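Just the one chain here, the form predicted on its own, laid out as structure tokens.
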Amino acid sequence: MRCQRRRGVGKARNWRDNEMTSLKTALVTGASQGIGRAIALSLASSGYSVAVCARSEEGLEKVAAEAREAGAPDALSITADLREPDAPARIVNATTDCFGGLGVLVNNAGATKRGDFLKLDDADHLDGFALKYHATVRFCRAAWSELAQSEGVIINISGVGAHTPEAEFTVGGPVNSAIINFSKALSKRPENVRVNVVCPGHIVTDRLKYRLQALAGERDLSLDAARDVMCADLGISDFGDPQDIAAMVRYLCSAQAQYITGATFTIDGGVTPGI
């Protein structure tokens, strides 16, 4: 963990002056790679000081350096296992000590195990909820007083499995659904904190690459052919990029989105069949 420097921050003016409505300080979890990294760098390029946390110290230090290069006035990296009950409070405290406040919390951390339901045991289900759902709840609780003071923003990253159950996704689907339900409930609190959810679809990250490699091996295909097959099966023309998710998060943190709370945004290229 390293705080390069501490700067004073103050709440900006009303949105009608085209200013941000919260402190330009952000905490992004699961930010060492993929979607979390893209979100952190996008906010950094908008002038946010960013704190990034994950289990990979080397990856985090690199992202923190990239955030400074992208325009972040300050950057902080914090290595932690978010399954530990006290980790979220420690990370929030370190962030506010470094930056002097908190305006945005992005809960992105957590991956859940795919596979045959009959081969997934209690530990797989409990781990999925511990890392993604319970960590999200704990971060929201730990950061709430700071966000209420700054009239800040929470963005919880869920996933399209929340809307479309799959036989191979009996851990992740329920976890993602629980995050949406929790976020909607939290948005109804009287404090002026906006809480929204972003549900990514099939985004090009290491996790999707592993799935493509597995498909290629199962069907004796090249990776390019496996990509075409998966896209055709899903009914989409291509996969998304982490920047597609980062752009939505950046918008939801902006003054232009100040009337949006308790909402869920699906960014999936049209893969979700329902309405």
Ligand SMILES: NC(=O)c1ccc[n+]([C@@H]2O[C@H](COP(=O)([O-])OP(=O)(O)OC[C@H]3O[C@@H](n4cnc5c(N)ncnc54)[C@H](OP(=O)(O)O)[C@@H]3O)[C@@H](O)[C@H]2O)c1
Given for the second form:
Amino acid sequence: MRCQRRRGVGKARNWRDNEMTSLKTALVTGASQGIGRAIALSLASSGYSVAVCARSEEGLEKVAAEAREAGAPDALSITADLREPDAPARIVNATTDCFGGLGVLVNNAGATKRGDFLKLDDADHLDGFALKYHATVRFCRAAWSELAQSEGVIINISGVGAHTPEAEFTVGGPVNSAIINFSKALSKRPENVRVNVVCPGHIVTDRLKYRLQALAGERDLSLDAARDVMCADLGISDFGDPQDIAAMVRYLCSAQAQYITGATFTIDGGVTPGI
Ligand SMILES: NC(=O)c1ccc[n+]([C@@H]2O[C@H](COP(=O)([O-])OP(=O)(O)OC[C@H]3O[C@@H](n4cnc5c(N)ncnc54)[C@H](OP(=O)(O)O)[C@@H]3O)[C@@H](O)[C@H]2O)c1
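Having seen the form predicted on its own, please provide the structure of the form predicted in complex with the named molecule.
Okay, now the whole complex, with that chain kicking things off.
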């Protein structure tokens, strides 16, 4: 863990400017790479101090350095396995000690196992919920009083599997649905904390690259050809970029989104078949 500049932001409450709402300090989970990294850097470029957490110290240090370069007044990296029950409270405390408060919490960390339902055991299901669902609940609980004081924002990253069940996604789908239900319930609390959900579709990160490599191997295709096949099967023109998700998160943190809470936003290039 490394706090760059402890007194950089101060304890200002209800801080607002024309562009962004809430105290300009953010905690992003699962930010050592992929979507979490893009969210952290996007908020950093809007002047947020950012705390990033995941297991990879090297990845986090790199993202923290990138955040400072992008404009974050402070950057804090905290290494933890978020499946451990005491990790979220420890991380929230370290973040508020370092930044003097919290304006934004983004629960992004997630890694659920895909595959044949009959080959997935209890441990696979419990592990998927331990990271993405239970850590989200624990982070929200640990951060709630700080967010209530700052009239802050929670954004929980779910996924299109929440609305479109798949035979190969019997862990991730239910986890993502549970995140939406939980977030809606939390948004109904009386404190002024806005709680919203973003559901990514097929976004190019390591998770998607592994799926593409598997498809290329199964069908003896190049990676580019596997990409074309997967997009055609899904009925989309291309995959998304982590920036596409980060842009929506950034908007939801802004004053323009001050009337938006309890909502779920799907960013999927049109892959979701239903309405
Ligand atoms: N990419 C997509 O197409 C897609 C689609 C739908 C939903 N999503 C959701 O979007 C979120 C981000 O996905 P992504 O594609 O960016 O994934 P990713 O590239 O695999 O990144 C996952 C992040 O979570 C962290 N993480 C994993 N296990 C952890 C653990 N036990 N403790 C702490 N941190 C952990 C990873 O860091 P370490 O390995 O260093 O711990 C990494 O920073 C996930 O919740 C995912 O379900 C993604």
